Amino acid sequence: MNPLLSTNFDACTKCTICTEYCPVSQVRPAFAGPKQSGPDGERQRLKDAAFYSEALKYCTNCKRCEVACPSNVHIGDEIALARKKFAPYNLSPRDAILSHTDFMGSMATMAAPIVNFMANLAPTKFFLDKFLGIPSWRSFPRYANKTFRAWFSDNAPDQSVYKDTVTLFHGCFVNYNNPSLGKDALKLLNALGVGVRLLAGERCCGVPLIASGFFQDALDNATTNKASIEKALENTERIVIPSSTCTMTLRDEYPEVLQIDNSSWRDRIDLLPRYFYRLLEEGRELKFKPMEKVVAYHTACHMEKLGWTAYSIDLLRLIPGIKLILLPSLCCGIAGTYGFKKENSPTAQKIGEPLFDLIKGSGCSLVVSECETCKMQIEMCTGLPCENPVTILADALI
């Protein structure tokens, strides 16, 4: 067992303040909170398995528990192994679609002006939400015409010339959604004197896959990741990232709920923004041209648990002329795939609520945040543009 799965019920004080910082017990009565889902519940559930509660598929895995817990107890890694261990596999054709990103998003690119007119007729809507469950006035994030992978090995021979690499793990946002946010990844470290190189073989880090419960599909992609991860390594500095989502999979979801053991490479995947702040700190610069916005700074759930905020708060206001509004940290709600599923999405809607009512009071233009998601949540509920802090830093770079 890798030394870093600290899932240890019995550290647990019984204080409740996981519960109390739980978004989903504060608007959803049936789950009945992170204490009693994970350290009461796994002492219930060793006794006999008949204990175990459907209503652990209320939890969004946003880790908020965890962050609360003096005792650090992983209190989602728990509930997330009751799940993996105990629920009937009954997995859904919608839960398929929404957590086989690689597979949807090769598909869906290849055809994505076609897929993106689709999306939004009526007739498509219709259909997504009486026969598969999604939520018909949900809106989704477009596909791109052309890949990052693809984009990228046209212009890979540019990185060549930089002494200084890293290994990029774009995600599958960037690859088949945003691939600008992957360019603005390449603006800046080659700004910094660092070339790139993609991780050979990347496959999706496996956090919407957890979260539907396709433990073994999550786990053969963390297998080949870890592979891919551990060649690069033996030529490059370190695996950079943009997502604070793929981050925290890699480094804490890999040993605590796929078992897969990172200890040798763990602190050697690093969130962007904080690889940058490095970087500068070492005495490397970044030129920036004034920015007159009013920008508002949503820290996203899984990058409270990382805990480095700091490091993307710190390099905005390197930006001159920028106003940053930091908002209290608050749950979006959408925690990847659980707000766009039929039966969650109130539930998602509500916790969400008290954020954009935030954002939409806050005189803002533009939201800042690590997480795509999240993106996707605050844009759908504000009307507001919702950015990950590398496409900022990169637009004011001279």
Given for the second form:
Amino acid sequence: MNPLLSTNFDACTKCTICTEYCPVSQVRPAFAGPKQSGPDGERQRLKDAAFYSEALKYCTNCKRCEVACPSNVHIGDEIALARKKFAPYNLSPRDAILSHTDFMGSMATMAAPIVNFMANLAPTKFFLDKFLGIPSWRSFPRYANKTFRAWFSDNAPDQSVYKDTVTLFHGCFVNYNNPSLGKDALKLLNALGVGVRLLAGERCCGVPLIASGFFQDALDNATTNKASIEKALENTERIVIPSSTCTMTLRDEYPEVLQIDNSSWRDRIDLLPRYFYRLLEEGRELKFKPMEKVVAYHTACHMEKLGWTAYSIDLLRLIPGIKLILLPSLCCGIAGTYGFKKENSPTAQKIGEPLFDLIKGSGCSLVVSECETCKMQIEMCTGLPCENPVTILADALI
Amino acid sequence: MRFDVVVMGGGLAGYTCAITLLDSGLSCALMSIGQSALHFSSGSMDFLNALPNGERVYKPEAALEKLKELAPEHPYSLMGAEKTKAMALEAERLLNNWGILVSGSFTEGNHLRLSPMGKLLPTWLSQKDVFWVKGDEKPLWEWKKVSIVTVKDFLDFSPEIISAQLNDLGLQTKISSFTLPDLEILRENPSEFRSVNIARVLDKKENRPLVLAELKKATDCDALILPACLGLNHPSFISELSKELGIPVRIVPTLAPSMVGARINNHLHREFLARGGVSMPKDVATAYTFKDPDAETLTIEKIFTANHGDIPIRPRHVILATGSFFSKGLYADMGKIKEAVFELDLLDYPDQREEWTKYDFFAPQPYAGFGVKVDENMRTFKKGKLVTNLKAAGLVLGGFNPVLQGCGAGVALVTALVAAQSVLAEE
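Alternate state requested, the form predicted together with the partner chain (shown: the form predicted alone):
Whole complex next, starting from this chain.
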């Protein structure tokens, strides 16, 4: 695949709208902004690799530049591809820890109570801050005592009773940190008469690896996932995912950044609310009890890129009594592992401030987002709970 | 996905139509291909500045009859003078209701705005804090001496050119510049030292007193003129400055990106969401179906899009507000002009490609007048058949030259309101 063709970089008219909507360049001018780092820089890098700027690592890969671009330039992809091609190998142990979610998750869940206890001790935080560069004031996601996969094989209700089945790509967050979201997905799918299978071999989608520059590891994960997905699709119609970022990665980052051909199954990857929507359109039913709450819908960056907010909004509006506020689409700043890196954390907090102010001023008691790291950031910075729509729907289920 | 209305296009026409329909209780999704041309606009809105023969218009109301003679296919001519006027007044009322505070009025006639190159140009509405002056041919200054204060090293605004132009028009001027410590970090990246980025710094709460202190140094005049690089996230900033300084403060649009234009776009987007509108950014229709393609009239049943793949949108009504060539609503190939989504019928245009353009770049360009053919209710046609549930609005329409006639914003607003009325009449 020729990246010159796929990123469409020569369609740039230099209008600068991308920079206007870049969350990073608004608060961190050391990042030259998407126009300069993307199509403008590409023109120069084609002549001489010396034009590659290390500042490209400040890009959060949020893709808001691509959404804003009226000329369909794949600006975010261009930046990622330039990093893939030119960035020196990342030797940071901190980045390796943050981005290798499968390794860290499997280790941590084996001793979750100890890890959770240790992670919040002052000396641990001091060590992480001073020697690894993970800011001490940041709260860490807790690890689950048992992974979702282990729960699924030991404790899940029998899924073979359902005539229809779907394959769940649970993602790292559900597996290691928040298995209850996976259980919520199961509850809803079963209520709709659909049984669940897991992929035979699921690895992290690779997005944190891409963000930290571990492109070979990301490619390895993607290759494994591709094989598992293709195998699973022999027996099930679709792959469903709770997380917007995993979904975006499998659909768009695989072909555009990792050059993995997903053309035969890209359209069979669904975010869960989209899949629920399909089932409801078929005439299946979900019955909800009333929920007298003001709920604010936050559009995660990768939801904005997917363009699929309508499904979640439509479903949430089915809950009687819910008052749904649609927040303007703004980045929360965390951008996956970005905000966990000490040198990025002031940027992450500054990016998020306008969103936190809007949330606090909205009068909501609950925030909803399909993104797990938005959840961490919003909960830490607003004090309000932030849940995946799947959880909210499962809670309201009669 | 089922919506009462799908609006295709997220510019002035699209948002105006969508917000009006949401207010009438219809469910609405708005699809856009990217951010809109508002980001390059002056922040003022023109209604009609010149007739097709080049004759300057001072009072659009008085010119509508003559426009009808000269340009019978102009959307204003299709609607008729009475309806055009009613819609213009409604647009004024709505903009102010939505919190986009504008000066100027259709009944009083055009006023003058200041272009980034210092030229006084006629216009219909200007945002309250934007520089404007009463007058038609000549400005009726209330001031003798103005101070032009710019941000040091800001290249998208030329105080010297503006000053020279204003001097020629009888105003005394003084130029100064300022900077703030917080701006230093922006300078690390000179190519992005742009209006919107600067506004984000100057608008910060902690910087507002510093801006005020800097401007105080330049108040030995009747009014202050600033480049439009403050007041983006804090739109009342300029009026607060006026109050504190005791003299009028006005902003002038800069070269792109236009902060005053982006501000309108952001504002409309928020009004849309606040009413429960569903945003579908960065999406484009890939296919569509008619209920009964062989019937006398056509009705759109499903629209398929790039993001939604095999799940169609099933709208009861569709608004086409996709804009002109730049916004990709219209498309020119070697031999044909096409409406990009539904290949709707267009107004007649020359067969010969050479006749679409004029060699002189500054001459009125024929292609600017090409576009979709509609009736007086903004209803559209395909191969001569009425498309019952598809209305068009804004720059995708033909019959007018927005550059020559200075009527782009007026057409967008007025046709959007008529399209909305047309939908509601069928409900």
